[in-house]
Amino acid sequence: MNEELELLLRDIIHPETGSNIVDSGFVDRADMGDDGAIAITLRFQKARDPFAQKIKHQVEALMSERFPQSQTMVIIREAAPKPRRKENITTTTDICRVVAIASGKGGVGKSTVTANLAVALRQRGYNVGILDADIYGPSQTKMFGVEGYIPEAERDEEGNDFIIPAQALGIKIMSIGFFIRPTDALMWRGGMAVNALHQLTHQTRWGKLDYLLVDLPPGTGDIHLSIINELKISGAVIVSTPQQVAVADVVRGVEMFRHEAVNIPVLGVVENMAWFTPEELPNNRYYLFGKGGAKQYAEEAGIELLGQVPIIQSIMEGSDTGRPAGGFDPRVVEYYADIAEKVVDKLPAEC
């Protein structure tokens, strides 16, 4: 590039970058003939970026108010295309078993029966992601104490963004709530919602996983069949409490999977909160939900029972300060050991 050219061309500013043009790296080409004549090529980064023309008039005015008695040609070309992404890339091409954790209505602790389920699974030696599916209320960020987790981007040769997931206890992690603070309230519309865990799902580096659970919201609608119309879902897991409005909001969720147009195994039910036991008192329970009411369905669905998790104080303490109880509770441990290993036997060996 001519020094004088590259000098004067300095004073001509992008209105967009408010730089210099050759500074912005729009100025491909500025050279000047033995005859005089000035040649000079702008390269813009946009395709038809709006300010060209207007740049092009102030080079040719530049040019000929400093060389008068020389030519001067000036070419505007765009910037090579950037190779286009594959369709339809996705991530989870390596996981080999997806288990969706549902219930009919919210406040049964499905999220926490989630989080320890995982962490049970990870114990027994397998890989294991979360898919914090429940895009209006995210929770599994505290409940393993990775709130303040802000995911990094990685990008590969094809120009393809992905995004990689927190870990706790071994456990990779993807939720809306790395992307929002805790007091936004997320007021998305459903293609919003469904749009945005596309994304988690199929741009977040998963890796090779045997168990990727998937945390979805409570009820059935617009996110339920996204997952199943995303996911090769192996199974369903419902959470449910004893009471019986919890119990027929139950029925919907089982409905749902069953569906012909679905099809998806229901793995189980767990029955959470299934009764108290005050620790001066070992030998008592209390029953301040109902007494089997889930059990009850359960067989009368012709649906295994998974397990039955009474309330115990370290649970709900895990999950306030990101320790699930399962991986260090042994009362807690217990429960979700024999509930993981329903679910192992329930799945298919290899993948």
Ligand code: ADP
The other form holds:
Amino acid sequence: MNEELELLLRDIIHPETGSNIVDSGFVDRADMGDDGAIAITLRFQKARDPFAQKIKHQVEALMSERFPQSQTMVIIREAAPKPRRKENITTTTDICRVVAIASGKGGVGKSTVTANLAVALRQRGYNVGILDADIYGPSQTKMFGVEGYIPEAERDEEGNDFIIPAQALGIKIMSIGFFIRPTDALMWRGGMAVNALHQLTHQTRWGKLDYLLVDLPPGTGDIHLSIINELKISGAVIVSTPQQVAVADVVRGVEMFRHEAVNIPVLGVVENMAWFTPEELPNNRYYLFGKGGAKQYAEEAGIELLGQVPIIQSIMEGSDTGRPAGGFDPRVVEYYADIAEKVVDKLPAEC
Ligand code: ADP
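Okay, that is the form predicted alone; can I get the form predicted in complex with ligand ADP now?
Below is the whole assembly, all chains and molecules, this chain first.
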């Protein structure tokens, strides 16, 4: 891109992004030939978008004002804008350890484990944050009762924008759920989600954190790798129910983290919904989803079993009412204190 033209084009602001059209990614090409002819290509999702037409006219007017002798041709290419990333700016520099929480499939309690583990770490006096990166079903906002929170943006003197996270029980929470309606989640194209998560990761004002827990989408795939690559992940915790099918998915999860290109230590497995004990029969355990599948797998794969958490009503109610049970039900507090202790022990003591 011709530098002089780029500088000029930075004066044009896209009304929707509030940022100049170069950084917002609407300029594909801006060249000046030896004969002074100017060729500019703009990229817009739809050429007939009223903003596209307006900006095209602005560009034409600007060029004919600055270069009255030149011939200018401005064309619109129908393509998604490619915002420029400010790679060197990140708010993650004061985060000491990042723990990814993953699961082979949805519904096994990955988000519940993330929320309660965060509470347990906070109870031990650590500064904790959660990045809810589960684009398919962000639920940390509900788990902590902050669904209505509207993240505010702040701009520093250099013009960098920051996003202020929600806070609940002393935990900083940033979720993709603040920005999308649940019904929209499935319509997100991979690239869109990855761009949004990039922004959330590096623009959230995390401050100093001992632990950032990242609630990943269930499963394994390209999108997971993109998210994992955004941050230096210290270790991964895998959540599974004892069912054989769920355990089969754990294997894939473990392989993803252990892949040489990824190379993230797997801290261990949490077997969730391991059994059910009715209140009136406190000594009975009913293994509704089979017995110890994840436990057995962990042993075979040489991975630590970080804990087994039974089905407990307060856990479910806590998720629904925005108060994780790890914050008030003594049984749950104990289960998660053990898990938190193991996680802490497995990660470096110093940053
Ligand atoms: P995932 O994140 O894996 O999709 P969630 O954490 O959203 O799963 O959990 C799915 C449902 O199961 C939620 O309603 C949650 O409250 C409930 N749940 C999870 N773990 C337990 C548990 N140990 N006891 C009771 N209910 C649980």
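Keep in mind it's a predicted model, so treat the numbers as computed, not measured. Numbering follows the first chain given and starts at 1. Take the two forms, superpose them, and find the largest set of C-alpha atoms that agree within 1.5 Å; that set is the rigid core.
Displaced residue check between these two forms: residue 330, CA, 2 Å or over, core reference:
Shift at residue 330: below 2 Å after core fit.
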